[in-house]
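Only one chain comes next, encoded as structure tokens, the form predicted on its own.
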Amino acid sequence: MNWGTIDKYAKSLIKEAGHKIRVSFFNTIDVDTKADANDLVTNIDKAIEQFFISRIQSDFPNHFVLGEEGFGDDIRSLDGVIWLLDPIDGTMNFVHQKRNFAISLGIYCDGVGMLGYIYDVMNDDFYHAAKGEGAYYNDEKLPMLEVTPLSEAIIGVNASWVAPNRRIENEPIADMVHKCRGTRSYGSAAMELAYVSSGRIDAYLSLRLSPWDIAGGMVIAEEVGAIGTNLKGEKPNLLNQDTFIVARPGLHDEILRNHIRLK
């Protein structure tokens, strides 16, 4: 397997689709709503990740594609090459504000992350990350992540599950929320992972995410040093939806330890 001239081939196909989205704005964008009405998809979500499934599809006929709007392949396992994709992930803030929205893709080769990119599509932001070969913000490599105590960390964290709600004990959260330097809620689990990546937020964690919404940024992640896990500690799931947390070394066990309780 050559992942560089897989890495070329994704990074040329992003920033097309980066164009495609760009363009968009220019004519009508259709919302709809998913099982949830706060969970929106477009007409250009839709396109966006058909542009993508169409073209890896003709040029490596081989590979898998998991994307979030469900045109790629039925995956059940993790063997062989998948292409974990989010066309655009924070679709409520490119239909509401236009920005803090970004392309989503990890390429995976039988479960373990080979290549990993996250698109600010309209900062022209790239992240992006071979496994072994370090993590970059367009063309500067990112150092490694030093730990940071809670204290002085920012934690990227909704502020629904601050209130009482039916999956976590509340009251954790709120005395972390209460502990550290403070919060930031960008709606787009790819931007907060390139964030943590990136050193401008230390944490972020989340109750419910899909695999294509970490799968990119994971890849990014780990290459810095960061620890990426479900709540519970484990694993992070990339067949089906889980808990969420990202973090510095140091500042990832001090928050499951300490602020973390699942109902």
The other form holds:
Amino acid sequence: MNWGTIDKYAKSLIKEAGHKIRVSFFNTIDVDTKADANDLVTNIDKAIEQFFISRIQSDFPNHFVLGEEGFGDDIRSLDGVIWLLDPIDGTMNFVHQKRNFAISLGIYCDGVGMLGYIYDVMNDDFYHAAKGEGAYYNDEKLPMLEVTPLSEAIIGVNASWVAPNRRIENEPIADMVHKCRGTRSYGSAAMELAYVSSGRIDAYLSLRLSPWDIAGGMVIAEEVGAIGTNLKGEKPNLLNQDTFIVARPGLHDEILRNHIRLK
Ligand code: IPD
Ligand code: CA
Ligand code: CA
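Now show me the form predicted in complex with D-MYO-inositol-1-phosphate (IPD); what you just gave was the form predicted on its own.
Zooming out: every chain and molecule, the one shown earlier first.
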């Protein structure tokens, strides 16, 4: 497999898709809901996924695609080369803010993340990594992450878990929020993964993410020494929805040990 060729191809595909998304703002965007009223999808999410899939199928006919909008393959195992794609991560931001969303793509071979990309479309900020070759923010190589104590950390966390809820004990989360330096919530898991990898935040956690939300970001995160697992400390799930945390080394353990009590 020539990963250098696939890398160049994927980068240009993502840039082209980003251009299509920016141009889409000149037309009316059709917004629909999926699982619930807050789970949005637009004609652009679908068109961008179809754009990727038609190109990948014609240029790499032996590869598989797992895409959020369901136009790709029915993936039941991680065998072979799989492109895990979220055409727009942060659709609510795309619809309401016209910013703070990203294209997220991870290319895996037999379950191993080989290439990862997160493209912050409106800022034209590109994060990418190739396994064993380091991670980059635009053309700048990202340094390895150093240990940061919770007291100096900014944590990406959803405010709703600080209130009583049915999935996680809220008091240890509230304690974490009090003990850390600050919290943020950007509304795009992929961007939050990119922010952990580039040191803009120090940890990010979520109670429910899908493989396409984390696949690209995990390749980038691993290259800078960030630790990504589910909230039980197990390997991230690339076939099903699961909980998720990514953090600097040390901080990952501290959060899981002292602040996570799943119900
Ligand atoms: C969502 C975003 C959001 C996260 C949700 C995801 P989407 O992806 O990443 O930040 O909290 O769990 O589903 O639906 O905008 O692609
Ligand atoms: Ca997503
Ligand atoms: Ca999406």
